[in-house]
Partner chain sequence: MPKIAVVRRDLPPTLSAVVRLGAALAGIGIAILSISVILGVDAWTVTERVVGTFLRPDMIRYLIVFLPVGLGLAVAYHARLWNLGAEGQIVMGAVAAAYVALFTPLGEIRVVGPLAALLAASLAGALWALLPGILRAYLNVNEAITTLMMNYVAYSLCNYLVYGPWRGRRVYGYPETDLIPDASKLQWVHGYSFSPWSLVIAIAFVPVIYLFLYKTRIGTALRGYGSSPAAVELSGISGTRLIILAFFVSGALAGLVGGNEILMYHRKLVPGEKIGAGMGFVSIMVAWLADLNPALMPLSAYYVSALHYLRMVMQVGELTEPVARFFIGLVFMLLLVSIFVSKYKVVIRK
Amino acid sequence: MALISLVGITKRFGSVVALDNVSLGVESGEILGVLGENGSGKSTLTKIIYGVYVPDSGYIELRTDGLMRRAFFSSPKEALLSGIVMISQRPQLVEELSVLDNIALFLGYSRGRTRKIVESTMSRFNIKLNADALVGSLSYTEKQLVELVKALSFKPRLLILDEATTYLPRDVKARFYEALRTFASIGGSVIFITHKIPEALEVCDRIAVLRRGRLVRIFSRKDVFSIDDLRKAMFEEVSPSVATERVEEAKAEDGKVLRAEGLVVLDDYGKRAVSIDELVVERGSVHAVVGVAGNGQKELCEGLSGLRKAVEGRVVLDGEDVTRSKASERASKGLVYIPEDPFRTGVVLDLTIMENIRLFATGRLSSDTVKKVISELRISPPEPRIKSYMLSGGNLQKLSLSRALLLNPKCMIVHNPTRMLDEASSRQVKLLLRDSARKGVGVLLVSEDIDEVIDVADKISVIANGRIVKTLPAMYPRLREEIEEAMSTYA
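Where the form is predicted alone, the structure of this chain alone:
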């Protein structure tokens, strides 16, 4: 029995058609996956259900008192009143308040009543959190768990996850999946938005595939289909891995372009987050640093790029000691940093696509050059004058990556570049990194994805507790096993 139905939903942003006559229903007790590449319309769909956007045509039906009735949501508050809650990529929490106070604020209850509800929710869905902890002291992963507890405490009829698990490590994703299955087992409905095929296959009962704003196919667990069937539905072209191209290139190392020696960097709370004896990036090669999230990756990137002060050791760029140089000075000397979070530090959200691209460049750019960059990175929608905040997370990441095309770097530091990207876009970025190395750029790829680093790197270092615990060449026998063992042994 359907809980909610979308009928002929169309949404335009100027000349861009984000959704084109989409009709889709969600059953009670079902986890419905909505799968699609970056810019396919997934987030627009959820925002229409949640009252953020109003469709240009079409309507929503919601089961009320046993009957399907038309519903109109002009704000998230109206959606909430109908039992719909959404969790997005970015935690919507007040940093200065405790976990408990945040949830009490959302529910509109007293702290005492809220504490009982939260304790009951965490027990039922097997989630462990300190309700009295200050939100500002929590990691991103913990904040997303707070969002999950907050949403489930509301006792919604429909729970929407809009790429909410994108940034989470595997073990926490598994806890999310378990909670969603429990929620569905008691009659709740879930819309699970993702661009990752394995994720959709692991948790969803049905998978609806969007491509360029259109619903192209719905897959059910009752059907017989393959991963290739899903890929063909998602993408017009399905491409092979990048690894072959890397092996065929057989790059030779020809000089140290970036070197860290005795580097010590502190975290936001003054604790030692990075302590590295030596890390070298060779010109014309990709050196990957891989590890479980929260082992100093962010602090390492910021310490090397100049966004965070090194309290010990030194950083040498192309033979010059830049330890005391500001980030802007290191950038002017050829060090390009592409951060993992495009929302906060990757792009300027209030600027247009064109304005961001021109901001990244060192000189004047013609409109044709801007359009070429948009085309090469497959930024969608390909409209230079659209505001960047209207882009999906994956397309914001592509926009952030345009630095690699616009500048002439000696060295690039790239942090989790594909985490928000669909399969085709991920391959495109890997090829971009390989192409940069082929042109003589030294690339430091910092990632949590073992498959990604094996696919693209010439040399791989494992980071654990802020230290480099093992470094291996890409052609090392039993490479994956050695990486996994180092990650688990030293974590």
Contents of the next structure:
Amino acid sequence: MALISLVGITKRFGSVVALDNVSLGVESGEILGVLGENGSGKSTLTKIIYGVYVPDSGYIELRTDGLMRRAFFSSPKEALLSGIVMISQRPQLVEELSVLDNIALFLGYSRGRTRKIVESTMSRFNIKLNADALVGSLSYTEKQLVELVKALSFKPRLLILDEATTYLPRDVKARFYEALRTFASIGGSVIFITHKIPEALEVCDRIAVLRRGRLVRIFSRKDVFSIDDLRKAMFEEVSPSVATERVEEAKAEDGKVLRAEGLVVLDDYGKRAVSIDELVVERGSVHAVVGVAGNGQKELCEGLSGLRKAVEGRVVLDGEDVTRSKASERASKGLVYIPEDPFRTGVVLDLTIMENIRLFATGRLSSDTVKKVISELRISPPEPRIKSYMLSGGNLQKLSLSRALLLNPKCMIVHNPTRMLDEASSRQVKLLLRDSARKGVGVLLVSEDIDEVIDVADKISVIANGRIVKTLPAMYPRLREEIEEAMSTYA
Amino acid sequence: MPKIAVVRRDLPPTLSAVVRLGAALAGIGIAILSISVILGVDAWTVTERVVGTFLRPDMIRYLIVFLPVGLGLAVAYHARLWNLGAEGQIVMGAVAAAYVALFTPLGEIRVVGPLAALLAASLAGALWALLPGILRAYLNVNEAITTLMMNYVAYSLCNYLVYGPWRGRRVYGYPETDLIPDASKLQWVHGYSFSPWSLVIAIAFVPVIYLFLYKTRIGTALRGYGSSPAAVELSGISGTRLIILAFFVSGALAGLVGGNEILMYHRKLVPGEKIGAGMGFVSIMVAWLADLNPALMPLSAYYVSALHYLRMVMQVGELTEPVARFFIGLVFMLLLVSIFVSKYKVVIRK
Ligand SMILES: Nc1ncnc2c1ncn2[C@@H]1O[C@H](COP(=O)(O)OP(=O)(O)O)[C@@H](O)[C@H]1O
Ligand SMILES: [Mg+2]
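Could I have the structure of this protein in the form predicted together with the partner chain, to go alongside the form predicted alone above?
Expanding to the full complex; the earlier chain stays at the top.
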């Protein structure tokens, strides 16, 4: 029995067609996956259901009192009233309030009543959280769990997750999936948005594939299909091989291009977030730092790049002490940092694609260079003159990465570069990292993704509580097991 | 039940300019009508007066002030640096130009004298703006407050000079200096009170500032700095230097205008309130009216200059000061509405 159907939905943003005549239904008790590469229109689809955008044409039907009736939502509040709740990539919580108060605020109930509901939700869906903790003190992962409890406590009919699990560590993802399955088993419907094929395969009953705003095909559990079929539907062209990159031996060249000694960096609250005895990045190699999110990775990157002050220790770039230099000076000396959040620190949203590229290019900038960068990084839409804020997260990330192509770095610090990217783009970025190393750049890859790290790094360090607890060469036997063990023992 | 919502939108730049232009014209029309109805003044008289001022070259004297100052402010505002001190920067430019013309031998030399005076004026304006700039860049002191306060410091400084050490020997006790030497004066176009050279210089800054903001790496960085300082910094461009540069440029342009006011208009240094005459504040509006776009700045400066001149004219005829103020207020209100219309739209659905 269908709960909601989209009928002929089209949505344009200027010249970009984000959704092109998409019709799609969700059954009660079903987890429907929506899979597509960055910029394929997934978020636009959810925002239309959630009342953020109004479609240019087409409409939504919702089962109301046993009948399918047309529904029009002009704000998320109205969608909520019809039993639709969305969880997105970014937690929508008030940092200054407790978990409980946040949920009470959302439900519009008293604290006492909310506590009862939250407790029953947590036991029913097997989620453990401290309801009295201040949201501001929680990690990203915990905040997403709060979002899940908040959404489930509302007892929605339809739950939409827009890349909500993409950044979560594996074990938390599993808990999320379990909760979704329980929710579906009691009749709830789920729209699960992702750009990661394994995620979609793991949890969805059916998978709708979007490509450049068009619904390409709906895969169902009953069908027989291969991952390559999914890939082909997603990317159109010949399915890109995801075979692991050849891990090269670290070249025994002389050069330490970046060295941190006794580095201590504080977090936003003045707590010691990083305290590292020694970290060395060699010329022409990829050195990865892997760890569970929130173990000082951001502070490490910012301390090395100069966005954050080092309270102790030294940072040496190519033999020169840059501990006192500002981020801009370090960047012009060849230390390029690609932060994980392209929205706030990676890209200037108010400028066009071309203008952002101009910022990164020290010399004269020809329109051919701009075109080359856009096509090399598969930035979509490939129009240099559109404002960056119109790009989807993944495409912004790619734009941010174009620094690596233009600023001629000696050393690159890259934080979670593929987190927002689909498979094909991720591969592109990994190739770019390897390629930079081949050209002699020292690459420091800070990541939460073990697979990615094993894929591209020559040397791997594990970070926990702001310390490097283990460093291994990529050729080490039982590498994955060693890393996983280090990550979980010290964290 | 119909639903009404206000949503953001981005009109293409040309269309948004057209909307604003329409509002400007409509505003004038409505103002004319309401004045003639409320005050019983013949609509034709009012129209004649208004259209007249828009067509009379007299107002170029104000355009020469508003255009460069507006351009300079646009540079700062693009970086979201709130320089509210153009008034004071104009006054300091005037002081510097008067000094060169009156108290250095350069003042007696043709061409060289005025050029040196204008250069000194730009430098003085720039330095005056630099102090709040440095405080903002290094100590994060709010620039809106410091620039605003420094306007009054500039007034006082100028007044101290004209009431004290610089007071002229042939001015019968008025608070002003002697006239500057003829060699330093910028000659008027016959019958009007502006110099063609000043106009040429003012207009020449339009393409310069435009190319700087939109075609250079530093200018682009300035436009991005306000919203994403970290992204700019990580591109290897120092935020501190951008702030200093923005203040320097906007101060220099205001200072230049102040110097020009001495050489072209007053021909002597007078009290600060008379030099700035609030035009430094009106320039803020000029900058925003053009949406900070240098290419639209001439239009915006022309419009504001005409209204400014109109106010002067109206005070003399049967239309008195309060009417003039009402008129101008009404026109600006309509412009605000038009700015809102070009940024937001109202959606109604049944
Ligand atoms: N508010 C907007 N204004 C203009 N273009 C937009 C806007 N939101 C999305 N787009 C464009 O629509 C397309 C689809 O974006 P989106 O739905 O965010 O993709 P996805 O979530 O699949 O990565 C992209 O090309 C994006 O640039
Ligand atoms: Mg998205």
